[in-house]
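In structure tokens, one chain follows: the form predicted on its own.
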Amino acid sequence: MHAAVVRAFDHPPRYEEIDLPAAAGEDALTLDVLAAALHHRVRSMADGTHYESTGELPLIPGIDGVGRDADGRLRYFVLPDTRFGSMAERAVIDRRRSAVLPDGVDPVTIAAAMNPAMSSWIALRKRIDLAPGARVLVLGATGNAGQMAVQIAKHLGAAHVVAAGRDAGRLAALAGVGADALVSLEGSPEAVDAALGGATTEVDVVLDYLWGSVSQRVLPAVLTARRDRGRPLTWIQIGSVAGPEITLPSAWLRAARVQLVGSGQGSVPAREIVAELPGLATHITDSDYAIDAVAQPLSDVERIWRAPAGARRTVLVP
């Protein structure tokens, strides 16, 4: 079969022929892959920088996708840790890590939406108990996952959602899909701190997709702006687009009633994540989400990999 194949971590995947291992076990299925999304997790898998990378080569990148099984059913699937990912003409999956999709859904839309949606869906359903009427700040709301997080937070019961991000155009658009307040992260640090402080005085939950230098400034700005510092604040660390580390002075943790929580692969048992797939897939299928995806041919993977990342979600189709 043809696939995107990584043979060196310092070189983009190439479109090559490679043998797919035979399906083994009663729950194994071989699917014809219809769509596989390119996102940050997939890029870090392909360059060997992801924290769960084993360093084994060659590998096929891709951790999820939409495919058709031998009975003609569409399935959204998530792969276990494997060198044989979803960016290929076929993939071997575990049926227990898949959700059957309704006829007529667009595989490209589902492939584009599920992974970014899952980050906030799992964070708000499995890492905390989101109280009805909670107030949520999405830090990094102009990224693909952040845009979905604004919409999902509202769906799961948040009464007020603050969207914070850099891209002015994408930030403005979030007012039409659930954001109640917008905060630009562009401008002087003092201006950003003041804007965040004014918008987040009563926030209960922060979904943080940025970390690094941004959260380094935002965390104390949010904590010190709270009118009632004894009101609980849960800061959920999901992504690290702005950097993998911050310096965390102990005084910040004593300045307010805050708990830091991580949400990602490993923080929630795999069986619990898999159990959420059918509900999330149905929710995305039945809802009117703003999902900006573009299908690109798998055969062009090397060119696509080298191209500057755009605002639209890239989905590879064999």
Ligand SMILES: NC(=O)c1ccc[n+]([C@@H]2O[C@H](COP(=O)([O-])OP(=O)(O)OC[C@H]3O[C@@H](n4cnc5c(N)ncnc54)[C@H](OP(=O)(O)O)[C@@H]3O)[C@@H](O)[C@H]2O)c1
Given for the second form:
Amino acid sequence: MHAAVVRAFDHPPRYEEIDLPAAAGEDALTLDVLAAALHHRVRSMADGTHYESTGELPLIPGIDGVGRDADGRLRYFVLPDTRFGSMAERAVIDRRRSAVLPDGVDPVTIAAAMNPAMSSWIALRKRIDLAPGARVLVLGATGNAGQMAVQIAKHLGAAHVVAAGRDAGRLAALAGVGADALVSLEGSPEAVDAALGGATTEVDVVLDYLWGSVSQRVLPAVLTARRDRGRPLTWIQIGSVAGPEITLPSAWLRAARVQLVGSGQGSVPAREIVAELPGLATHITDSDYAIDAVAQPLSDVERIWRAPAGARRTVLVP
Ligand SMILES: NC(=O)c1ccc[n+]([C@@H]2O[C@H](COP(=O)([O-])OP(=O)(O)OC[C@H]3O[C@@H](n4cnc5c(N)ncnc54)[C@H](OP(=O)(O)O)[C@@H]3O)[C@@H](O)[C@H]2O)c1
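Can you give me the structure for the form predicted together with the ligand, which would complement the form predicted on its own we have just seen?
Whole complex next, starting from this chain.
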């Protein structure tokens, strides 16, 4: 079959022929892949930098996708850690890690949406007990995952969602999909800190997609601006587009009643993530989320990989 194949971590995948191992075990299914999205996680799989990377090559990138099984059913699937990912004409999946989709849904839309949506769905359902009426800050709300997080937080019961992001157009659009307050991360550090602190004095949960230089600055601003520093605040670390590290002075952890947790592969057991797939897939197919996806041919994978990543989620179609 044809697939995107990585033979060296310092080179983008190439469109090549490669053999797919036969499906083995009663829960294994071979699917015709219809759509596989190019998430951040997929890039770090392909360049060997993801914390779950084993260093084995060659590999086919792709952690999830939408395919059609031998009985003609559409399935969204998540692959286990494997060298045989979803950016291929076919994929061997474990049926227990898949959700059957209604006929007629657009495979590209589902493939684009599930991973970004899963980030906040899992964080809010599995890393904390989200109290009805909670107040949530989405830090990095203009990305694919952040935009979904604003909407999913509302769906899961948040009463007030503050969206903080950089791109002015995408930030403004979030007011139309449930954000109650918008904070621009553009501007002088002092102005950003003041605006963010002022908007989050009573926030209960932070969904942090940025980390790095941004969280380094705004974390103490949010902590010290709290109206009641004894009010519990859970800061959930989810993504790191602004950098992989911060320096954490001990005083920050004493300055307010804050707990810092992470959400992702590892901090939530795979069986718990997999158990959430059908519910989230149903929620997305039943909702009218605006999913900004662009379908591209799998055969063009090498060129697509080298192109600058735009705001729209690229989905490869065999
Ligand atoms: N843990 C999980 O379960 C999980 C699941 C999915 C994704 N993630 C992670 O979540 C992060 C976001 O994923 P995504 O799919 O939403 O990516 P995305 O669509 O590429 O969005 C990233 C956004 O980050 C913003 N950004 C980058 N640098 C910034 C900075 N210095 N300050 C403010 N904003 C900045 C950009 O905003 P502007 O357009 O406004 O510039 C961009 O829209 C990634 O790190 C990804 O790996 C984690």
